[in-house]
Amino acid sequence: MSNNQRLVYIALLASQAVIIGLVERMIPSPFFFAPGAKLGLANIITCMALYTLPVKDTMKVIVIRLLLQTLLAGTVSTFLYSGMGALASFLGMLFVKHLPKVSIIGVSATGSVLHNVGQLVVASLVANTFSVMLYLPILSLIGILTGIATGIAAHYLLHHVERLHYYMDLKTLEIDDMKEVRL
């Protein structure tokens, strides 16, 4: 993949990920026991990243995505709190990317999980308690079920948008190559 074509991806897929989490905002949320707990229909974008960009580039995804979200339609409190999210979530998904038998599934469900704990560690520290880590299990559960149903939608797009099989083979083609760059 040339340079352009990945950066043109990169945009592409951030913008998608931008546009989405904004749709996302103005949805009511479904769980009127789980205040703030939302969809993470973003998520999808992330694990569509993840599975066909390297790991510099997805990353790339999720800074632009949260720059973005912030700059349109956020505060730097939101910022704060999606950033540790994002961060605790990414980091928990690559892990478990590399375990074997983990399905993308699974890999979404893990960071749609830890993007709840990221934010309510933040929300531990600036209410200056862990009180607030109590809501853990409430949005531990949600997280779980939202994180099945992006993992499937994303499993959905993968294996079923042409075009990205494309950049799944040229992914492959390039760790193949630094492979044997290192030998």
Contents of the next structure:
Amino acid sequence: MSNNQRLVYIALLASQAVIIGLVERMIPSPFFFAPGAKLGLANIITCMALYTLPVKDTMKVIVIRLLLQTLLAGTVSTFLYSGMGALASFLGMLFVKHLPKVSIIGVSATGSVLHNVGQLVVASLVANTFSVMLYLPILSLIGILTGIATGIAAHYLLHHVERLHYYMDLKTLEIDDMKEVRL
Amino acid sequence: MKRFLKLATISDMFVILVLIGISFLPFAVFYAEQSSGGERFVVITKDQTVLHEIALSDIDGPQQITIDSDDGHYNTIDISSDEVHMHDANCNDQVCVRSGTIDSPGETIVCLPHKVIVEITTKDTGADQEIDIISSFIFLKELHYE
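Same protein, different condition: the form predicted alone was shown, now please give the form predicted together with its partner chain.
Shown next: the complete complex, the earlier chain at its head.
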């Protein structure tokens, strides 16, 4: 994949994630009993980036999304929350993806739960009390369900959008190339 | 629905189970902390002066403390390593004796006629340590808008 092509693809994914995030904010939260819980549709994009781009470029997508979303609709404190959440979920997804036989559903659920963990860690640091963490079970049980749902969505996207196929094949090809070079 | 479920593999289920486990970790940590750490103290006050302040963990077996005053009033307090109660008193209403045993921080036994107060406290922050999930909702409201 040429350099320009890759740049455009990264920019495309990041902007899609920002737009999805902004649109999601306009939808009233379906989880009225649990403030802070949300669908996490932007997770779909992170999953697709993870499956179609090398690790370094996936990080670029996430960082661009975070910065743009904070600039467009956010404050410093929401940046802290979402930054920590995104970092935790990215590391977790990367780890789970390398486990044998885990499909995109497991990866997406991990991302969604660890996003909540990261957010609550920051929230409990800000509030200076551990008791905020006691809210984690409610958030992450919802997170697992929404994570499975976004995972299914990402699965269908990956398998039905032909262009993504192309990038996926490219990624595996590149990895194989790198292996050959090393050998 | 079945079509969706077929997508998930056995290891996905395993990952999800682990995640559910992780999400209940804070409860485990919290209860472990509360049962081991968080030292409780018995504070006995008469006429607003502190007479005794004993850490419950320092008490080996059950013991009795008697608060006597010059005019013949007495209160006998039973203290064990995990609970406290007013054993006996010669006050006229006996409310203190009937208020039973206390064991968690913030609880008190009061003997008004003798102006004796038995209280359980924790040293660090006292009542602030109580779980207050509702008040933390203020922070969580922000999470929705990140």
